[in-house]
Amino acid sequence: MATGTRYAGKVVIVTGGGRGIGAGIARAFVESGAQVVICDKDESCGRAMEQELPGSVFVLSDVTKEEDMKSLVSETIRRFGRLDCVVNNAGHHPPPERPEETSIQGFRQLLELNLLGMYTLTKLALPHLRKSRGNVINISSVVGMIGQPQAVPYVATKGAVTAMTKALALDESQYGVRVNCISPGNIWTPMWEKWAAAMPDPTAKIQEGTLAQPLGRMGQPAEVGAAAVFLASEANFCTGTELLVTGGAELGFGRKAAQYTVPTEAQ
């Protein structure tokens, strides 16, 4: 694989890298020239990003638990010797449900996972960060910004993460480090075509994804790898910034109106 040099001599730490968007940021990181530790608990898809991608090393860890994070921080710091950006992608969008479908202890589970999962990893990460004057991007959705139906809990956890970017940048910037996040729309993923799968009409579905952006299709893993590098690399005078990736699909007026019965207990 050629490698270029805008972030040539650095090194990154990609969570949930393994596939879909983390495995598109990780291949974009590479081909700039960056060594990148691929974080996934899944082993086999990490072992395959790993001899995909020369100048990657995976190391088996879930985002979840504190003792992984400090085992991958320490693990980057030990082969590498410093660590300049972090991007925190493992998450995870649970199928549609009506609130009253639910449960508590699923709430608590995706916030650990898709909220406190990137802030255990930041918060290690950061003595390192500081010394390189290093960078955080956090992977977070435009939906946390407009809403989703059927999709309180995920909704509710990224915007949270696009929260916590905005107040971890006013925190860090005395240090030089900078906090971004990028928001995805629909991006083309295994986990994509999987959902379109179990839906009655998968073609439908996946035609609706895709007209509900202007540039009419879905973006490709490999575009918000270039805009991770880019806040990582270039966008020296960012911090703190929510960088869409999204088609413009959160643009213009649409029909908005609920396509379903309310049940009658309710009415």
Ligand SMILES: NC(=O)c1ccc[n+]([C@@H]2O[C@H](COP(=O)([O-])OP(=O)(O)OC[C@H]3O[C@@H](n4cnc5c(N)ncnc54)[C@H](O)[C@@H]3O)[C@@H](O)[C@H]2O)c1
The other form holds:
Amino acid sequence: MATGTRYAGKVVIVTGGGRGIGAGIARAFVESGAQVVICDKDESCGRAMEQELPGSVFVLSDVTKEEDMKSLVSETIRRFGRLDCVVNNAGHHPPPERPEETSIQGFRQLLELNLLGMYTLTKLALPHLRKSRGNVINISSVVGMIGQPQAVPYVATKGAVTAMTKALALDESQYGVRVNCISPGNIWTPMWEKWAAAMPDPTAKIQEGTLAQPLGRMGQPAEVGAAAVFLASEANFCTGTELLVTGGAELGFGRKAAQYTVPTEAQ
Ligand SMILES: NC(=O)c1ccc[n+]([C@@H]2O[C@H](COP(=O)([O-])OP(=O)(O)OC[C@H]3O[C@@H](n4cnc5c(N)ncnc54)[C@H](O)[C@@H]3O)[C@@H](O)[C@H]2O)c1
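Next block, the form predicted together with the ligand, ref. the form predicted on its own:
Time for the whole complex; same chain goes first.
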């Protein structure tokens, strides 16, 4: 693997770095010369990434467990002596659920993973990021801005991630720590594949996801990785920003009413 110098000598933690978008981000940072600490709760994919990427280290850890996040940060400092960037990527999109099908407990668990997991690690990392005048990159989602049918809990967690990014950017600017988020659209990952497989017609769902972008294709994890390296290494005057990596999915007007089944009594 060719190693560049855009982020040479820097140390980056990537959560959920074992596969999908997180793996794309970990690869992009290694290619830019950084040392990468991969956090994942899935040991097999985390170890496989560690093998693939020279200069990376895998730490088996779950972002919803505060003790795991403490060990992740202390292990990073023990091995590399510094921390320059935290990429909060680990997250989950549950299968489609109408509001009446959602459970409060399920919503609470999703908040723990998609929102509080990000905050826990960030809070623990801040003393080190202040020393290095580093940065945080949260992986949000375009649906946090534009909504998505049958996904109230997911959309709420991602809207909160984007809002949290802006609030933290304000508080941390005095320490020279930048805080930004990336909002991907449809990116072809194991999560997307699993999500489509759970649909009555997976091929039609994938086709729909492909055509949702004016660019006529889904994005690749490497393209989110490129955006993350840009934010960390070159976007020195960007903080509190939401970088859309969507192939233009949010642009224009389109037929939207047909997505919903209107209950008979409301017709
Ligand atoms: N794929 C998309 O189209 C898309 C679009 C917008 C936003 N996102 C966001 O991007 C992020 C990554 O999505 P993906 O599609 O790559 O998902 P994925 O399921 O393919 O990969 C997620 C990785 O995170 C790990 N993980 C899950 N829970 C964890 C936990 N508690 N602790 C540590 N690791 C954990 C998994 O083991 C896995 O390796 C998520 O936050 C998701 O919401 C994805």
